[in-house]
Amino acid sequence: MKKNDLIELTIEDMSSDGAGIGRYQGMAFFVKDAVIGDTVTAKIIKLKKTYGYARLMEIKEASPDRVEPRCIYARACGGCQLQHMSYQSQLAFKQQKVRENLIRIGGFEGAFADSIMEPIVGMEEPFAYRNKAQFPIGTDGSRTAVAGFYAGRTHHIIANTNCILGVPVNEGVLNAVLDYMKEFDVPAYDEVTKTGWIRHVLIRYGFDSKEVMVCVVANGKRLPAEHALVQKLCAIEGMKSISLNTNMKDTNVVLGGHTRVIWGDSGITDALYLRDTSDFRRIGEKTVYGISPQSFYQVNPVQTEKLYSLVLEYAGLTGKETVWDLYCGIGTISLFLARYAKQVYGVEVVPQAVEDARQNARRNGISNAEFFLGRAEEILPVFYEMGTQEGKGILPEKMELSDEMHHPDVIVVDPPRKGCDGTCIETMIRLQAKRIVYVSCDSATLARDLKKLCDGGYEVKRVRAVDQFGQTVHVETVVLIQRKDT
């Protein structure tokens, strides 16, 4: 075998990133866009010692799980990896992905994993669910400004102003920006020459409030004819906030360090409702959140309500508990729980997010939620030490530490994709909370952390995947971990 050879494969498995896996002459080949059950012709593009990668060339016999993608750019774009699979097969793939990581990385027995895993929570409509989108701006072959998404593993922009995972208002916003650029000869940013103005357009939409926020990311502190851009964007129904973010660095990070409001408010609001976890009907009052361009806020509000309702169920709150919410962001989970807990303490590293969390508490009339600025892996050990006899001497002046703060009943942790820091895990174990509810966007790092917690005297009681990201390989997971002596 050599590169560019054509081979025939029957797809028997899928990798965690959604590639089909078939075998040829005893070697496993990974084929993007192939589905279990497909028989395909593929071209070898890379060979390793025991496996290889191949490009799908022809589907000789389609899997019963294969469907026609709704988006004509689905295969080229890097955003959707599973749009060619039926939605039910996507859910099965994600459920299996979580299970395999629990077994392979977490070291749990298969029978035990099956006993603790509950059915994945799917979406009623797995399209048009995203309340946030970041569109890169570039130029096509004729040097005309375009907006869209990067092709997989490249910085080549596929022009598309109407992504089917996003909300309809996105198209109007992008067309307004592109019209402004054409009318006033405002060039797109060029990554090679580092010249030009507009780099990205960030759009947020409130599913409950119907409010729209636009943040234009620019290679400068001001734009030519800013008033004209504002005028075009203000014509869009629901427009609430228009801002300009300055990013003049040679970086792949979208947002720069400075954001200036050029029209309207500094952000928008949206709301989440409690749901009954037996059928996921809305049953509770709403919690309202203020959202700025930099805020972390789950991109799928319908599924987020289901996810947070599961968090509340797993936390088992009766109104008497003290809860620590680590990596709390703008207080989305903290305030969701505060209505049912005695006291909630949130920890977040982003200063603006902490201020947003405090404002959100005031907005909802919640007085039993307090927020601390800092890294969870640094803040939590300090509070643990303060709670010991030796540590009482390190209390800042005029600060009183209640016994509840260093003896929480429940810890909720919702870390970034890399999972929890080792120090944070160690401190959670030392705090000996009765229950830990772990929310994860990466089941591989989740499984790694669960193994550490179980080695520290905890046991996993319940696991449930929630499909926050239909048509993609990503899946959210919520886990109930309980101290063994409770």
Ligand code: SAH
Second form
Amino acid sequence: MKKNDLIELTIEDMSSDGAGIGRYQGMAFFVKDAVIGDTVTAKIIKLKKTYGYARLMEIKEASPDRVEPRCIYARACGGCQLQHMSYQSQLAFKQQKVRENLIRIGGFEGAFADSIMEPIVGMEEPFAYRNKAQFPIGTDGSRTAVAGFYAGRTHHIIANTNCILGVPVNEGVLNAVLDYMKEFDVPAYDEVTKTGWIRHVLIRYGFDSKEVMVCVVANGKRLPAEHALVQKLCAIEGMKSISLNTNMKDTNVVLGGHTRVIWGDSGITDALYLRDTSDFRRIGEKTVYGISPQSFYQVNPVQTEKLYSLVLEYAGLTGKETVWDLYCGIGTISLFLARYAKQVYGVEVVPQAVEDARQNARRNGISNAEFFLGRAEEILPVFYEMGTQEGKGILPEKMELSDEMHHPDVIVVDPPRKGCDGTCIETMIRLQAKRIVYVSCDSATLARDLKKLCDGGYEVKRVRAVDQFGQTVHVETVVLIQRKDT
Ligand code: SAH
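Moving on from the form predicted alone, kindly provide the form predicted in complex with this ligand as a structure.
Zooming out: every chain and molecule, the one shown earlier first.
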């Protein structure tokens, strides 16, 4: 067996990043774009000692789970990994992915995992669900500016202004930016020579408010003929906010440190509604959020309402509880819970997001939510210390420490993919909250952290995956964890 050999295999399993796995002469091969049940011909592209990678060449026999991708770029683009699978089989894959991680990384027994896992919450329409898009801008072979998406694992841009996961307004925004670039000869940023102007266009759309926000990321503090860009963009229906972000660094990070509003408001608003968790129908009450370009906001608002409604159910609030919401962003979960709790404290590391969170509390007339700027792993230990005899001395001036601050009833965490910092988990265990609700966008780090919490006297009670990212391998999970002695 050697590189470039053609082999025939039947796909029997899937890796967590969505590749099909089949065996050939006792060796496991990873075949991107192949589905469990497919029999395929594949070309070996890499051989390791016990496994290899092969490129899908021909589907000899299609799996019953296979569907025709809706987007012609599905295979080349790095954005979707599962468009060739029926949505039902995507959901089954995600449920299985969470289960596997609980067992393999979390160390839970299979039967136990099955007893705590509830059915995955799927989407009604797994397309056009994203409220945010971040399009890289580059140049094609004939030096014309293009907007699109990176091909898988590369920085080669596939020109596509109409991603089917996004909203229709994206196309109008991108065409306006590309028109402006052409008319005023404004070049796209070139990652190799580090010259040129426009790097990315970030678009957010409020599903409820119908408001549009555009943030153009540029290699400079101003753009040539900025007024002309503004004129083109502000003609788009719903346009509320246009800003220019400066990123002059040689980096893959999209946003730079400086953002200047060049037209309209500093961001948009959107609203999320509480849902009944038995059938996920909206049951009226809404919370309105202001969102800045730099702040995090969940990308799938329909599924987010289901997710947050589950968080509220898992938190089991009666109105008497003190709740910490760690990694709170613009206070979305904090404010969703505040009406049912005595007091909520949020912690977030991005200053603009904390500013948004405080304003959002006022916007909704919520006075029992307070927000702290800093890292969860640094802020939380300070509050823990303050609650101890030795810690009383470090109380900041004018700050009254209430007993509840270091005796929270519920802690909610919603960290980025890397999960919670070790110090954060240790402090959570010391704070002895009755319940912890863990919201995670990476079930591998989730499983790692659950193991630590269980070693620290907690037990996992309920796990529910929520599909926020149809057509991709990503899955959100919400978990209820309870102290063993309560
Ligand atoms: N709960 C919010 C945000 C979740 S995203 C929501 O549902 O909208 C995770 C958030 O954690 C981001 O806003 C990010 O800025 C923040 N963050 C990342 N590392 C952090 C840390 N160490 N401490 C506190 N916040 C952090």
